[in-house]
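Okay, so here's just one chain, in structure tokens, the form predicted on its own.
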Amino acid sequence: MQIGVIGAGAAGLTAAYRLTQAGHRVTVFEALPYVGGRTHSAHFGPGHHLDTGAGWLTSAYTQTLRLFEEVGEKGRLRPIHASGPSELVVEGRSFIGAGLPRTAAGDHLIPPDERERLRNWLHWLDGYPPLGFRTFNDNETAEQHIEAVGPAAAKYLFAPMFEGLFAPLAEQSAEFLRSWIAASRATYYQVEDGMDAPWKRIATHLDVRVNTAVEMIRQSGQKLEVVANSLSLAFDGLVVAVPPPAGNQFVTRAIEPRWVAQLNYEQVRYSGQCRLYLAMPGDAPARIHRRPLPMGPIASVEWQSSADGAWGSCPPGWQWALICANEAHNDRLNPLPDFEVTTRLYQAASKIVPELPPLDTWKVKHLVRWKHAVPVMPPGHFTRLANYARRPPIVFAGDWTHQACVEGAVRSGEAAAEAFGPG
């Protein structure tokens, strides 16, 4: 069959890549100038890249990691420098700690009780399948589910882990909250030369067109029709791999009103992210990695020099920062032009990091912006994707019919491949 493929991110490529070894034929189409999706990697010279979304692969990928086996890229993988220790500020006052914060005293912002409480819910998770998911309470939300552990545990700990970078925990179904828990009892690791090469050298096997913006799909007899870039191509089949705010543009209720009904489709929404990355020659004065709440502009700024890690690679000698804007006012950045975000984020970030040098002398000044970071999984979600049967010749792949990360986009592109059998 000749399949065409729309987005070349981890889905797609993933997706390309199966339904190649199966026999089919295969043509890739991508909007940007680059293949990988979120896992883009900007570079800015020997050794020194960012990457600009998504930022570590663990253990817990396990498809993923064989993938990267099989095309031989897992050496790549390195275990990632741990970051400094995280530090909340909770109305200028200081808390240490990524699980229980508390005062260099030893003074826990979480009482006892729901500590005792926290404790047996993270030993109910264990076994719960990491990455995977169910459909268990479902219609809770993630805020509904924690409140039997305690309003301190959801406003000290769970709301500031993924409020800033996903979604309000109101918002979230609960099922995404466990299993991004679960998930996190992991090894981390990063990836040399950056986290789009392993999926740079998988699109050299395959007929990737970027710079190709796919315009419409139409039926065409028996056939489906793709028009990108005013030119059109006919195909037998096609796997539509990019976030569904994206793919509202040409998937439409003419196509097929059941698919893109049952999977509520055209409500699926996604969080923005923004960060700005600054690296200069020096180390940093310290390993800083400051989260202040009330949470205002600012999620999180890290500070730390190149030894200890960063979202890529920093050369020796250098220090960086990584600011990153909290998720609800990327709709006020959205609008403005980069120099304007740029100076918004760091003069919110100095009041943070009071000690953080002057923004023009950094060497390095980066902005980085994904309308399209991460997929809101509400109440109901995991539901649908359970009841979602990937049928030809239209078959949705990406992390929103799976998990919001690397692992559930290969994890969707290899079910679609699936989907359509051999050539």
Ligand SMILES: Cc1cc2nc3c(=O)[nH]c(=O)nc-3n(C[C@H](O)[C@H](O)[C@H](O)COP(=O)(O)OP(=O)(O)OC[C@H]3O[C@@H](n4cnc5c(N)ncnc54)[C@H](O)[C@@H]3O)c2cc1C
Contents of the next structure:
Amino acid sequence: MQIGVIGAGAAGLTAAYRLTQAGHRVTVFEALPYVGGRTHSAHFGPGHHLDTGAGWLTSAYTQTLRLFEEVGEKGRLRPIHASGPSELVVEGRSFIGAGLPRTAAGDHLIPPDERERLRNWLHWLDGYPPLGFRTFNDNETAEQHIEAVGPAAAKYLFAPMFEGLFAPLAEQSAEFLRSWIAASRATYYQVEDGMDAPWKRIATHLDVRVNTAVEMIRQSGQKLEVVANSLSLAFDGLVVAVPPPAGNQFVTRAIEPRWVAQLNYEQVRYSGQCRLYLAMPGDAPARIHRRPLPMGPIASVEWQSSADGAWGSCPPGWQWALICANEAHNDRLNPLPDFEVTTRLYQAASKIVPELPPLDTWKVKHLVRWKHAVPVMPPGHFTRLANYARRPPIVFAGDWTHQACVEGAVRSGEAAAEAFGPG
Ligand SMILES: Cc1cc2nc3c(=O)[nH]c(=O)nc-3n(C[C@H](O)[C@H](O)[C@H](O)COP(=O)(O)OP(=O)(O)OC[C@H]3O[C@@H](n4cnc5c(N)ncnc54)[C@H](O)[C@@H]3O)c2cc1C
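Compare with the form predicted on its own: the form predicted in complex with the ligand:
Every component of the complex follows; first up is the chain already shown.
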């Protein structure tokens, strides 16, 4: 079959690669000038890059690792000690990695009875499969689920971890929180030369049209027409691998009403993300990773030496800082011009870390803005997904159809390809 794949992120490229292996003729359409989607890296010079989206992979990402192995890219993986959304971190202390969180003065933030319940909950989570999706208690929000642990744990552990990049706990599925924590108990990897390097390699095996934003898809007899850059190309089947808020612009109800309703397609929400990366030559400061308490406009501030890089790689003898806006704050930041966002992020961060060198002293200043950063998986989302039968001619893929991570995107791409069978 002749198959069109819309979107050259991890989901679309995986689908296209597997479809090609199965004997189909595949064309990939990508709106941007480059492939990789949210695994993009910005490059600033030799040995210096920033992973602007996904910053790490884990040993729980079995399908991603298998795919990288197949294409000869597994050797690029470097084990790291990841911090940030991968851990429950409070005032520089990692709960999962280094024990119970305390204030800077050394007092426990979580009272003894809650600590006991938290321990029991984490034991209960032992052996919980990290990246499948289950419909167990899927109508429950994350907030309801952790109510049983206690309010201090919710405030000091779960909210800082889950609300910064994702969404308020009251809007997330409990299953999303459980499986994310289960996935955190793994070895973390960074990708040498940037998170997008393996995807660039995979794209070399494929017919990818970059700078080609799909404007419309429509039915034409037995074929599906894809309209992009004023050209119209006909296909037997399509994989739509873009976040629904982007897909809504060209996917019309007229073609496949069944999945629009079944998947709640038009309502799928993505959180935004603004982050400011700063770097300059200099002696390494102490590692800082803090979250304001209570949650403010900034979700996290990191300031580290080159050797500790978790979101990219700095030249030796450099230091870098990464300031991430809180998810709730992105809506306020997004309409503002770059200069304004940069200044606001920096000012908010320097209230938390006053030692941060002045903004104009950093040699590299790079503002990252994701309009559609991470899918918000509300209660009921996984039940809807479990009921979604991927049936050609149009099949959906993307992190929102599986899990909000690279592995979720890869698995969704493989499932989409499988739905088409052999070519
Ligand atoms: C800041 C941030 C940090 C993250 N951290 C991690 C992490 O550490 N680990 C992890 O596993 N995951 C992380 N993620 C999530 C991970 O990056 C995503 O889940 C995954 O990359 C999504 O892949 P995808 O293929 O579903 O979507 P995307 O990568 O978004 O791909 C969709 C593609 O479709 C293209 N497109 C859109 N509209 C059109 C159109 N009309 N025509 C043609 N093409 C179009 C887009 O340009 C894009 O390239 C992070 C994401 C962000 C934003």
